[in-house]
Each structure stands twice: as structure tokens, then as C-alpha cells.
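Just one chain follows, in the form predicted on its own, and it is written as C-alpha cells.
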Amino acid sequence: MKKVIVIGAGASGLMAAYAAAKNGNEVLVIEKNEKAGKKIYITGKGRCNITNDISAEDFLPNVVSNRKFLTGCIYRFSPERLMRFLEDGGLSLKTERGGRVFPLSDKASDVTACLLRYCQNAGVIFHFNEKVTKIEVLDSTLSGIITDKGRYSPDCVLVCTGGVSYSATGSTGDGIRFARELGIQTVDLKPALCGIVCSAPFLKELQGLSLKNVRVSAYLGEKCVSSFFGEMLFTHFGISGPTVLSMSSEVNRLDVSKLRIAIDLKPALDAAALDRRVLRDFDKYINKKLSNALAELLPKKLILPIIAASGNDENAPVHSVTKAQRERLVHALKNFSLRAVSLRPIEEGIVTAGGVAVSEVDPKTMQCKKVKGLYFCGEALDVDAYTGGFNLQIAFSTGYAAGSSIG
């Protein structure tokens, strides 16, 4: 039996604590907040998108950073196994659009309660309102930890402190700081799954407009570096929504200020088919002004911006629009462009990209290669995925890998 301390009572920490205790170890969880699972409570807008109902094989393409590193632990503790684990613990689940899995109650608190029951039944002890300030290492071996309430000498420490997103939940990058202080390589932190600040005329007028079934692409020069189909939203700062959140995770290590965002408003139609569609509308509204002839094609808020982007006159009679002018209109519909300025602040990212370099960690056990007895799990690692329950699954899988490897 080993003495194990888990730092952090979030998703990875609770799973790691249970797995370590189940192996017969003496486990203490130290959490600086007043309760467990504080970030779990706000995920999925308070409903907690636990995982995605998908096979391990299909899960991995949804990982943005260091997919290969996660392969073993995702297969070992897959979404299917996590769902069965939670249901066996008394949590009823449901699967919604896109495979997103939620508690049947729509209460994130029920997820935390289920995990706590598992931990408590396995004999895990919790210390709340206690903050770890330092990890001590002697001769490349863990020797102790210091908190604001004392010193401990465990055999193993599992760092499950999260990233830096939503710092009000306690995610302030403590684990990444511990790694840096110990000379463990880390990767610069970036916001992931966040909105993109943009610059373009009419952005203020478009605020609040939600679009479905569009394709949003990011270009660096002439090269497309990211592209997603689905929903998006115009906001006070630029753009957000599912397509944009996923895009942010793919472009966050590029110079975002050099990106052009192109929105294809009619991706189901190629330029020729869209031109025919425009012509039909023009025939129907042949005596109207151009600005009054696009109501069946576009949301009202988008009509003037699209006409402006095409370089046409909104007051021109439809019957006077030339073929060249119509081609410009079709081009604007297929390539409505915004200039990216930056990503939203890292505190607003749903997850944090970057963290402890995976080259420093054993992918089977999550143990640090440089310090025996020290483990890193979840968002403290340089791993992240798209939206849809994938990041919480990574937290659970890495936590399970670490905890179950001890003892």
C-alpha cells in the first residue's frame, strides 16, 4: 500500500483518486476550493457534457494536440467504459445530438456526486480549502509537498490541477507552475475552444445573428488552415459558436492576426448552382431594388453586408444587375470574409491548450519521466480536443491511467 496525494478534486482528480484507492492505496485529495468538481458544475452550461458516445477509434480523430500520446489511455478507459462506470454508480445518462452524453437529470452536480460516492466508498479522504504551494524532489524522486497548512511525505503525488481557463473555479495553472519549478518542460499556454475577435464592417449590426449549415474556414495567405461545417454566431467581439470554437483549437498556435476568416453561406451549392438560384430570385423580384431581392436567400441582417462585400449598389434595380455584378454577389455569398484579430483571452477558453510536455510523461501511467512518484493528468498536460465531451473524457481517461497504475 502506498500513500497517495491527489492535488485537485476535478474530473481527472476524482477519477485518479478512486482508481488509486481501489488498488488498495491510502489516498488523500487536497483541493483548494471549498468543494469538489467546481469546474464540472459549469461545463455544458451547467448540464455537464460528460463524454461522447463514440468508440475509442473514432474518438481519437477529435483530439487536436498529441493524439498519439492519448491512444493507450483512451482505449483502456474508453467513452463506453466511462458511461458504464457512471451508470453502475447510479447516474442515469442520455445521448443527444452529435453523440454528446449528459446526465439524464441535466444537473452537472449529479456527476460530481456520483464520483464522490465512488471515492468515499473506496476510502478516499478529502481536505478542502487547502492549497498546495510546492512539490519537493530529492535525487529525481518525490520527497514531499508543502501546503498552506503543513507538509506531507507521500509516496506518490498526482497533479490534477487543470489549466488556466475559468480561473474562478480554481484553475490557475498551479500544476504547470510546479512542473516549471522542477525543470520539467512545458508548452506555452494558449486558449482553446474560444471565440475569435474579428474586424469587419457591419460586425456591430450582425451581433446576435446565428447561422446554421455554413462552412467557416481560416486562411493564412492562400492556404486553408482550418475549416468546419455547422453553426456559428456573430458576437460583440467577432464570431463564436461550435464551428468557431473548434477552429480556435486548430489555429491557436499560429499568428491569428494574419488569418482571414471566410464564411460560405451556401456550402451545399457550388458557384454555378448558387448563381442559378440567385437568377430565380431576381426573376421573381425583377422590379425590386437589389436590397429587397435577397430576403429568401439570406437573413435580413446579412443582406446589406453581403451586397457591400460584393461591391454592388444596394439601391440598384434588379433588372439592371449585370452578369459580372451577379458573379461578385455569388462570390460574396461563398466567401464572406472577416479579418481575424486575436483569440479571446485564455481565461475564456473552455479548455487550455499547452501545459506539461507529453514527452516528459509516460503515456501508460502518466508518471513524470524525470521525477519518480510524480504524475500529471488532465488539462495540466499538453492535450486538448474539440468540443463535444472529448476534453472531459481525456481528463477521466488520464486520471484513471495514473490512479490504476499505482499499487
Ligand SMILES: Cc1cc2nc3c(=O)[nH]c(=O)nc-3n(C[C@H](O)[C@H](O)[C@H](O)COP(=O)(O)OP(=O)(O)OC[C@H]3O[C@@H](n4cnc5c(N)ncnc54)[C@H](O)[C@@H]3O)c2cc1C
Second form
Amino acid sequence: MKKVIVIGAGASGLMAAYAAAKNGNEVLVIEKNEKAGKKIYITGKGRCNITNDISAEDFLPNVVSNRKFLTGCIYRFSPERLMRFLEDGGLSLKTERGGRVFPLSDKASDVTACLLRYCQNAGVIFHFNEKVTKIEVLDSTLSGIITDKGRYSPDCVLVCTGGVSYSATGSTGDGIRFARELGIQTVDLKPALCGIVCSAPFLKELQGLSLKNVRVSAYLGEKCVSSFFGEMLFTHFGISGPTVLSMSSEVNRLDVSKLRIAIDLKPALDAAALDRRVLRDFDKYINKKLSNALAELLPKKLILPIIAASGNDENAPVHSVTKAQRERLVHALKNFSLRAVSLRPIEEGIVTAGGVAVSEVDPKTMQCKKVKGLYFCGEALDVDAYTGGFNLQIAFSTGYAAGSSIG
Ligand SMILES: Cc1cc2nc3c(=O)[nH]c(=O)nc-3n(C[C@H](O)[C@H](O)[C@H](O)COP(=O)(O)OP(=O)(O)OC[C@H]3O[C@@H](n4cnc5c(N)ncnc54)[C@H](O)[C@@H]3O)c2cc1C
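What would the structure be for the form predicted together with the ligand, rather than the form predicted on its own?
Okay, now the whole complex, with that chain kicking things off.
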């Protein structure tokens, strides 16, 4: 039996604590908040998208950073296994569009309650309102931890302190700082799953407009560096919504200010088919102004920005529009462009990219290669994935890998 301290009572910490206690270890969780799972509480808009109901094999392509590192632990503690674990613990689940798994009650707090029940039944002790300030190491072996209330000398410490986004939940990057202080390599932190700030003359008018079935692509010069099909949203700062969140995770290591965002508003039609479609509308509205001939093709808010982007005159009668002008219109419909300025601040990222370098950590046990007895789990690691329940599953799988490897 080992003395184990888990720092942080979030998703990865609760799972790690349970797994370590179930193995017969004496486990103490130290959490600086007054309660467990403050971030879990706000996940999935308060409903908590716990995981995604797919196989481990299909899960992995949804990991953006360090897929290979995560492969073993996702196979070992897979979405299927997590779902069975939670249901056995009394949490009924449901699966929604895109395989997204939620508690049947739609209450994120029920997920935390289920994890806490597991921990309490396994004998885990909790210290709330206590903050870990330092990890001490002697001769490459963990020697103790300091908190604002005292000093402890456990055999193992599991750092489950999360990233740096939504810091009011307690995720303030402490674990990543501890790693740096101990000379453990970390990867620069970047926002992931966040909106993209854009500049374009018409953005204000488009605010609040949500588009479905569009293709959003990011170009660096002529090269397409990221492309997603689905929904997007125009906001007060630029663009957001599922396609844009995913895109932010793929471009956050690039110079975002050099990106051009191109929206294909009609991805199901190639240019020739779209031209035929535009012609049909033109035939119907032959004596109207161009701005009054596109209502069947576009949401109202987009008509003038698209005509402006095509360089055409919104007041031109449809019968006067030449083939070349029509082609420009089709081009604008398939390449509606915005200039990216930056990503939204890291505080607003749904996850933090970067963190403790995975090269420093054993992928089977999450134990630090440089410090015996020290483990890193969850978002403190340089791992992140798209939306859809993948990030919580990573927290649970890495937490389980660490906890179950002890004892
Ligand atoms: C708005 C929002 C919605 C999200 N929705 C989803 C979703 O629906 N599905 C999904 O898969 N993912 C979602 N995520 C991402 C997911 O919540 C995180 O990836 C996951 O919670 C990370 O778990 P973790 O255990 O690594 O860290 P956290 O959940 O951040 O937990 C870290 C804990 O450590 C504690 N701590 C930190 N430092 C110290 C210290 N020095 N001493 C003591 N305690 C400390 C913190 O107080 C905190 O309780 C969402 C994120 C946000 C911000």
C-alpha cells in the first residue's frame, strides 16, 4: 500500500484517485476549491458531454495533439469502458447526435456526484480549500509537497491540475508551473477550441448569423491548412461555432494573423452547378435588382456582403448582369473571405493546448520519466482533442492509467 496524493478534484483527479484507492492505496485528494468538479459543472453547457460513443480506434483521429501518446490509455480505458463504469455507478446515460454522451438527467453535477461516490466508497479522503504550492524532489525522486496548510511526504503525487482556460474553475496552470520548476520540459500554452477574431467591413451586420452545412477553410498563402464542414456562427469579434472551434485547435501553432478564412456557402455544389442554380434564380427575377434576386440562395444578412465581395453592383438589374459578373458572384459564394486577426484569449479556450511535454511521461502509467513517484494527467499534459466529449475522455483515461498503475 502506498501513500498517494492527487492534486486537483477535476475529471482526471477524481478518476485517478478512485483507481489508486481501488488498488489498495491510501489516497488523499487536495483541491484548492471548496468542492470537486467546478469545471465539470460548466461542461457541455451544464449538461456535460462526458465522452463519445465510439470505439477507441475511431476515437483517436479526434485527438489533435499527441494521438500516439494517448493510444494505449484510450484503448485500456475506452469510451465504452467509461460508460459502463458510470452506469454501474448509478449514472444513466444517453447518446445524442454525433455520438455525444450525456447524463440522462442533463445535469453535469450528477457526473461529479457519481465520481465522488466511487471515491468515497473506495476510501478516498478529500481536503478542500487547500492549495498545493510546491512539489519537492530529491535525487530524481519525489520527496514531498507543500500546501498553504502544511507539508506532506507521500510516496506518489498525481498532478491533475488542468490547463489555464476558464481559470475561475481553479485551472490556473499550477501543475505546468510545478513541472517547469522541476526542469521538466513543457510545451508553450495556446488557446484551443476557441473563436477566431476576424476583420472584414461587414462583420457587424453579420453578428448573430448562424450557418449550417458550410465548409470553413483556413489558408496560409495558397495552402489550405485546415478545413471543416458543418456549422459556424458570426459573433461580435469574428467567427465561432463547431467548425471554427475545431479549426482553432489546428491553427494555434501558426501565425494566425496571416490566415485567410474562406467560407464555401454552397459546398454541395461545384462552381458549374452553382452557376446553373444562380441562373435559374436570375431567370425568375430577371427584372429585379441583383440584391433582390438572391433571397432563395442566401440568408438576408449575407446578400449585400456577398455582392460586395463579388465586386458587383447591388442595384444592377438582373438582366444586365454579364456572365463574367455572374462568375464573380459564384466565386464569392464559394470563397467568402475574412482576414483572421488572432485567436480569442487562452482564458476563453474550451481547452488549453500545450502543457507538460509527453516525451517526459511514460504513456502507460503517466509517471514522469525524470522524477520517480510523480505523475501528470489530464489537461496539464500537452494533449487536446476536438469537441464531442473527447477531452473529458482523455482526462478520465489518463487519470485511470495513472491511478491504476500504483500499487
Ligand atoms: C466551458 C467548457 C466546456 C467544456 N465542455 C466539455 C464537454 O462537454 N466535453 C468534454 O469532453 N470536455 C469539455 N471541456 C473540457 C474539459 O472540461 C477539460 O478538458 C477537463 O475538465 C480537464 O480535466 P482535468 O482534470 O485535467 O482538469 P480540471 O477539470 O481543470 O481540474 C483541475 C482541478 O485542479 C484543481 N487545482 C489546480 N491547481 C491546484 C492546486 N495548486 N492545488 C489544489 N488544487 C488545484 C482545480 O481547482 C481543479 O478543480 C469543456 C471545457 C470548458 C472550459
